[in-house]
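Single chain ahead, by itself, as structure tokens, in the form predicted on its own.
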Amino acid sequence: MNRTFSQKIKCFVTSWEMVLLCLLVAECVIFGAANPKFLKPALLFNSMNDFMSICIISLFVTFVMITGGIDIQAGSIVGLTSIIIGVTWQDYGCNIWVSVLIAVAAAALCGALSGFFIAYCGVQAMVVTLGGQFLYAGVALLVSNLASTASYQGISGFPEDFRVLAKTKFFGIVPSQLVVFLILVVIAYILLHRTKYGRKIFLVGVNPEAASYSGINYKRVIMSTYVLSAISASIAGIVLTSYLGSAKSDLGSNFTLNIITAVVLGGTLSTGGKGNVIGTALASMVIGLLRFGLPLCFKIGTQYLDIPVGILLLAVVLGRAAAGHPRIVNLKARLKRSKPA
């Protein structure tokens, strides 16, 4: 039986995705009033432009993570991104498009390698990702080295059609990137939460033993999540050369700590089985913002700004980890028997 309106609103309200909006008004409320400067629609909308490929990245990490994997290729899947279109366009004369498509196409080919591994050869996740992002990052420097500029300047002058793609403001304040994010989080939520494949990967993150006796490939279903996710990365990083008007092969280099952190404060179980798409879109914003927040409002250097997001991503697991303690469930469960009914 479907739930009630009223029962959905409590059950929102009782939820983490509620203290993650709660903790997006207080940074609000906490920044704004040490500098009123943070408030102004304008400022705070253009930030945005800074963070928001860890923002589309993190959604698509957290399918990863449901099927108790994990992602850490993703920054060097965006800088790879970046030098192919850069190359192709600039040096061997494709259309801005035609890179585009070429660069989409070699980041989920990167995703499909590094998932083979995992789902087919019982390679652990953390082994194989970590080596993707050795591995891809030195792609990235190997066809930068085919440009006729030196990797170090970037290469630029892009067509003003490509451009326009992470330039653009609807209604003259809204930059295109949040449109972009807030699509792919309508798409991540429909896919995840909506269709049979969200729960074969769910299923999956459970019991993958039990997902297979259920007529379910579950190792088709654990490398399709990681060629999302590189396609996710690949979409981050056209969006971010774009917004800079530059193709370099480090972009998205120290992206990993914040998605990661994304994915797990926004709900996501690092053994598997649990997750939220609209918890990690808040909670990737939580960090966007305590990012912007903290150099404008309290003068940190942006070179400190892993410390906060570190000690954050410590505290939701050492949290977890505690709540997940025996002694800690039987208290919680004498403390609900012990309720009025």
The other form holds:
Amino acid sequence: MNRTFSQKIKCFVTSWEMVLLCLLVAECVIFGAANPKFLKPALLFNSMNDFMSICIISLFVTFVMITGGIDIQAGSIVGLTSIIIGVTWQDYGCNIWVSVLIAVAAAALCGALSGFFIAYCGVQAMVVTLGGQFLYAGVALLVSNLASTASYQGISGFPEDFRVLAKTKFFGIVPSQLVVFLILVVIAYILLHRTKYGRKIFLVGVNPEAASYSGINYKRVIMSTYVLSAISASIAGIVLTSYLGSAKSDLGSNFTLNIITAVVLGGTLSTGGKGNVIGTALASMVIGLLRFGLPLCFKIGTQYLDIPVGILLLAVVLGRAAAGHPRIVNLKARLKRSKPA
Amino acid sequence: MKKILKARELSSFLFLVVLFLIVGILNPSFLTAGNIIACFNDSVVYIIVSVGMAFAIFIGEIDVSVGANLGFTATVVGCMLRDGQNWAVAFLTGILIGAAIGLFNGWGVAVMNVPSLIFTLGTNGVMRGMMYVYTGGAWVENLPAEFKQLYTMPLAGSITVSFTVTAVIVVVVHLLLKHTKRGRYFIAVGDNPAGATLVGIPAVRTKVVAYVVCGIFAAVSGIVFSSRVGFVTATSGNGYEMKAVAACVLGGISLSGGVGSVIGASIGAVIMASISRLLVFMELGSTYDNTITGVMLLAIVVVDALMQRRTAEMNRRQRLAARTGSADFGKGGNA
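Take the protein just shown as the form predicted on its own and give its structure as the form predicted together with its partner chain.
To see the whole picture, the full complex is given below, headed by that same chain.
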């Protein structure tokens, strides 16, 4: 690193993450002004329990999108994980931690299956994960039929040491979900930006052919990203089950739009090759606070929340497309030239 | 004759027949004329939405906002009919809404070059929210009885007018696509966008038109949906986008664009619509619906991808053989 400190600062201030950080602050200010309750630490931290699963999943869906793929099955894996934990624990008498392990393994298997079809059979990621969404949601429903309780009721009554997982509050206020998320941010950051594996992911996203010529097993790299995102979905499923105290097969079924928006808003190119974990983490927080603040401060029903999130997604992709549009790029170049040096 | 045999729609049709026969063997009471006609009658909504989706897929893109489009149109048209509005006005409004949504999608995808899945996913979220805004989450009920009868009105025997009209529309669209210059633009653009532009086809305009057509078909299916179900809830049309994509794939339309026909899409739609009925006859219950759909979708796309890779490999070999002059691999090749 031969950049000076001030250059680094300048680089950081003009970066996209800075914009997201400003957005986050702006949200706090606006919502706080509209309803001072919003800024109560206890309430704010508590609200995070409701959207942390989205944040957790989007971290690793970032990996998938950097390779140029897309993952719309993650939401259904959340439900599958949850119901597997419930059924293996309640109806097959497993230890709760064994059920958790089984659920993670099952999720990894689902991710591997989709990843295999995408990487080794060359089917478009979108179609495979679309089929996966149906399949895993369907399997979750079938698994829930094995339970002795009706599926709409969910399975509850988990042992205390499992519930503690999401109930613990560090320093009496920071929910453990946030801690799990922060740990995962660090892991994802190191994995993507500080290891060889991470460089491979980027290279595969930029140009898979070049990657394969330089000796990278790009198929394995692509497949592994789907396994990772499925595992992250299972972690979200575990945390969510623990938090709600009940296992249901349809948990996470409406996550897709939020996850994709978080990843795209975080600065990941949907065509692959560019993206970063910090951006996604910040963007997912922006969306989470939006989903918490709008109903609290502006009395907007939770059913309407897809509108702001959808508009956000459209605005970001359109803005980015406009910035890269030949006419705008020409205009920018002309402006630069016309400016006296 | 050979052309018919090679057609991709035929394999989908055979798949449908085999599916019916298997269920018939497992449960002989399924194989009655009434049941089979009912399978076709029930698939009208799916057929219309899938034909629209086929246009988006022909050009190598996708439109996952058709579900919300369908639901929103059904809501608006439903409200207008309930309030005693003129039918023609209501239908026209619905179709205009669909066209507007399609135009917006087409603009984002074709003009602004946003990846289609992401753009239409955003539109989907917005429109789904708009449904809540429009009704406040309430059901749209008390549609006029004549309107509800429209869907089940019989033509001859148990064949309904709605199915017949749909079938005629599909055939007309198919002929327009295959035998008019502008119709062939869609396939050309999807097959090779750069090449299509080079030979003077307005690629961007064709893509926008494809999205508008897709939106209009989604809107029409929304109207049919409200006639068929008789009420519209805030979640109506959820998941139809996925089923429409699945129907297109089952019908032999390649998701990389440029291959397939709307007849195939319709056959795929009949398969998709029949699954729940078939499951009942197999005594499996509707909980298997999603699983079976997922398995079929995955199986078909994987097989399709493997077959395509094989043909590509064969073509490459053929070209290579033609170039080196060896006659082992069929003369000429199909460059």
